[in-house]
Each structure stands twice: as C-alpha cells, then as structure tokens.
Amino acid sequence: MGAAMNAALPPVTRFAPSPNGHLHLGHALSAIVAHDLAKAGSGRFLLRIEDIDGTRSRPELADEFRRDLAWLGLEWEEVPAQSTRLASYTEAAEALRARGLLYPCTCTRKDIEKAGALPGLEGLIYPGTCKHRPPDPSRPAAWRLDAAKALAETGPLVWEDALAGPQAVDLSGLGDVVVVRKDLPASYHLAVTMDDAADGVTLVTRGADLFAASDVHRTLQALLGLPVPRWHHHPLLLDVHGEKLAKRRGSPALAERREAGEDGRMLAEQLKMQLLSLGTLS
C-alpha cells in the first residue's frame, strides 16, 4: 500500500521503547505525538516493547513503561514484543543474503576508525573493507547491506515525511549499514522495518535524529516487498546544554517524577503545548 493511500486511512502509530533504561521526557514527547496523531485521525496507537538488546533488556522496565504511559493519560493497544519475532528477522536476512545483498563484516569500531572512514549522517561511514576481502570465519561477523547493489535493484525510491514533505532515498551519507548485528539477530534497521510492517503501522512517528534512518528503512521495504508508511519526524527535546535527552546521559526518569507525585496529565498537556507551538501535530 503506498503512502498516498495510507494518508487517507485512519492512521496506525506506535511507540516502541527498549527496556534498557528508564523513560524520560523525550520518550514522553514521542509517545504523545504518536498517541495524539492516531486519536486525531480516529486511528490506533500501539505499544511495542523492543526487547532484543541482549542482557541490557530488563523485563521489569516494560511494566514501568506501562505505568508511565498511563500516568501521562495515554491509551494504547499492546502488540507482541520483539523477542517473539526473531524468526521473521532471520527469514528476512536470509532472503537478502540469498540475493547477494548482504556481506559479512568482522570489523570493529577501531578497525573502521583506522581505515580512515569519513563522518556521515550516523557516525562514521563504513569504508567497505570487508566487501573487498574473503570473510574470516574465526571472527564474529555482522552482516551489512550492500547499498550500491540494493539501490541498483530497487531503482530510485522516495518516502514522505508529514512535516518535511517528499524525500528521495540517498544512502551515500550512511554507507553499508549493519542489518544483522554480531551479537543480535537483527539491527534496529531490520527489526523496526519488519515490525512496523507486521503491526500494520501506517504513520511512523519518531524524533528528528532518526530522519536519515528512514532512507534505510524505505530501501528495506522495497527489497522485502513490504508496505510503505508515511513518516512524521518531530523535533527533539534538548537539555540545558543543547544536547538531546538520552538514557545514557542520565536524563531524569518519568518514573521518578511519577513516584514523586507529579501530575502526569498536566505534564502531558505542557508537552502538547510545546508541540502545538512548533506545528508538529499538523
């Protein structure tokens, strides 16, 4: 189903947190955007727990997330967690491998830095080291998407952002991204693409920091014959240093505010006012 047709249907959105740390205000903003866009269009708002991050995934945090969302006054439908979907990731990766679109990569981050990799939209652009040499079976390997082969197969691709308009796919600033990680059955790129298709998501809402990733996801959709949603990349909340809120920087947890007796619905209304002032719910 194309993006233009999706735009005419009641939207299906989702909030998909990983239980590897507490939710903060940035997560609240993303959840509210997804929730309110779905409700405004008489659609559905889904909760999906992305719990395949190895030992970093903590099952007890999923319950905390549910309490946080209820505290904010949100209502949702919960869909199966990522840990129940591993077979679909393996099947998709095997299909891509069979067509010669993936290649094994044993490089570490230090290897990539030493190879003189150039900066790109999501860190360093992989210089293709392993694409040009036989794989070393004694070392663990990730599997990367051969971007040149992929786009030669798909031809030019476009996707639509609700705020920024039509976008042409350009993987030059991303390089050959990892599709299957060394330690996990899928990278974020593959897992989220497969999950959104399986859940019938028609409007992918997320922060503007993931804007470039949509080029990868649109490419995977074309290669795997998946439905094409629309996207809505909202602005990020920043801390006092101008940095985006993040678990790894210890951004204040929603759970702490909730347990301290703060009014979650009032907090949600304050965040909505910020969104309306920026025009991000249009």
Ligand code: GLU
Second form
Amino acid sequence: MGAAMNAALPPVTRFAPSPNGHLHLGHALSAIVAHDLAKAGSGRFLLRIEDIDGTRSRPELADEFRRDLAWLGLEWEEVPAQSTRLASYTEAAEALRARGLLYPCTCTRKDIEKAGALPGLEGLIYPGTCKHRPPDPSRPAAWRLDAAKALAETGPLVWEDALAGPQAVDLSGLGDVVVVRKDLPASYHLAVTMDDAADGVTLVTRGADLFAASDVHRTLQALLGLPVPRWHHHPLLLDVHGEKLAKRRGSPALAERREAGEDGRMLAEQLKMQLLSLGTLS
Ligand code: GLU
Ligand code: ZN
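The form predicted in complex with the ligand is what I want next, because the block you gave corresponds to the form predicted on its own; please supply it.
The next block holds the full complex; its first chain is the one shown before.
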C-alpha cells in the first residue's frame, strides 16, 4: 500500500519500549507523540513490549511501563510482545537467506575494529570481512544483509517522514547490518520491521536518533513484500548541557518521579510544550 493512501486513513501508531531499563523523559516524549498523533487522526495507539533479548529483559519492567504510561494520562491497546513472535522472524530470515541476501559473519567487535572499520551512522561500518570467505562453522555466526545485493533487487527506494519529507534510501552510512544476531533469531531491525507490519502500524513514531535505521527497515519491507508505513521521527530532548537525555547520564526514571508523587499529566503537558519549542510538532 502506498504512503499516500495510508495518509488518509486513521493512523495506527505504537510505542515499543524494551524492558531492559526504566523509562525516562525521552521515552515519555516518544509515547506522548505516538499517542497524540493517533488521537488527532482518530486512530489507534499500540503498546508493544520489545522483549526479544531474553537475557537482558526484566519482565517486571513491563508492568512498570504500563503504570508509567497511565500516569502520563495515556490510553493504549497492547499487542503481543516480541518474545511471542520469534517464529515469524526465523521464517523471514530464512526467506532472505534462501535468496542469497544474507551472509554469515563470525566477526567479534574486536575483529571489526582490527579490520579498520570506519565510523558510520550507527557505530562502525562493517568492512565486509566475511562476505567473501567460507564461514567457520566452529564460531557462532550472525547473519548480515548484503546491502549491494539488496539494492540490486529493490532498486531505488524512498520513504516519507512526516517532518523531514521524502527520504531516499541510502545504506552506505550503515553498511551490511545484522539481520539475525548470533544469540537471537532477529536483530532489532528485522524484529521491529516484522512487528510493525504484523500490528498494522501505519505511522512509525520514534526519536530522531533512529532516523537512519528507517533506511534499513524500508529495504526489508521491499525485500519481504511488507506494507510501507509513514514515519514520524520526533526531535530529541536535550539536557541542560545540550546532550541527548539518556539513562546513563542519570536522567531520573519516570517510575521514580511517579513514586515521588509528581503529577504525570502535568509532566506530559510540559514535554509537549518543550517539543513545541523544538519547533516541530506537526
Ligand atoms: N525497542 C526499541 C527501543 O526501545 C524501539 C525503537 C523503535 O521505536 O523502533 O529503542
Ligand atoms: Zn564478519
């Protein structure tokens, strides 16, 4: 389905947190943006717990997230968590593998650094070490998307960001990304693409830090014959030092503020005001 057709329908948005840490203000903003865009278009706002990483996931955090969202004054529909959908990822990966679009990579992070990888949009760009060598069966392998082959199959692709306008897919800043992790049946890229399609998401809302990832997702949609949503990457909240708000920099968890008796709805209003001041609530 084309983007233009989707635009007229009530949007389906989602908030997709990973239960491996508390939610902070940046998450609250993402959830509020997704919620309000759905509401403004008489659409649906979905919550999906992205718990694919079983070793890092803490199930009790999913409950905490629900309490946080309710505290912010949001209403949502919850869809199945990623851990229930592993079979669909395996099936998609097998289809891509059968078409020669993935290759196994046994490199460790150290190997990639030693191979002289250049910095890209999301960490180092994989230098393609394993692309032309037979896999070593004694080492665990991830599976990477052969970006050149993928492009040859899909031809030029575009996607539409509600704020930034039409975007031409360009995978050169990301390289051959991991589609199947060494320890899991999917990477973030494959899981989120499959899930957004399965959930009927028509407007993918998330922070601008994931802007480049949408090139990968658009490519996977084309390769797998999935419907194409629109995207809305909202600007990131910055702290007083002008740096991205992140858990590791000690931004207080929503749960902490909630338990301290702060008014969540008031906080939600403040975040919306801040977004307006960033100049891009549309
Ligand atoms: N689980 C991902 C995260 O927490 C979701 C990102 C997205 O919205 O695509 O960052
Ligand atoms: Zn490799």
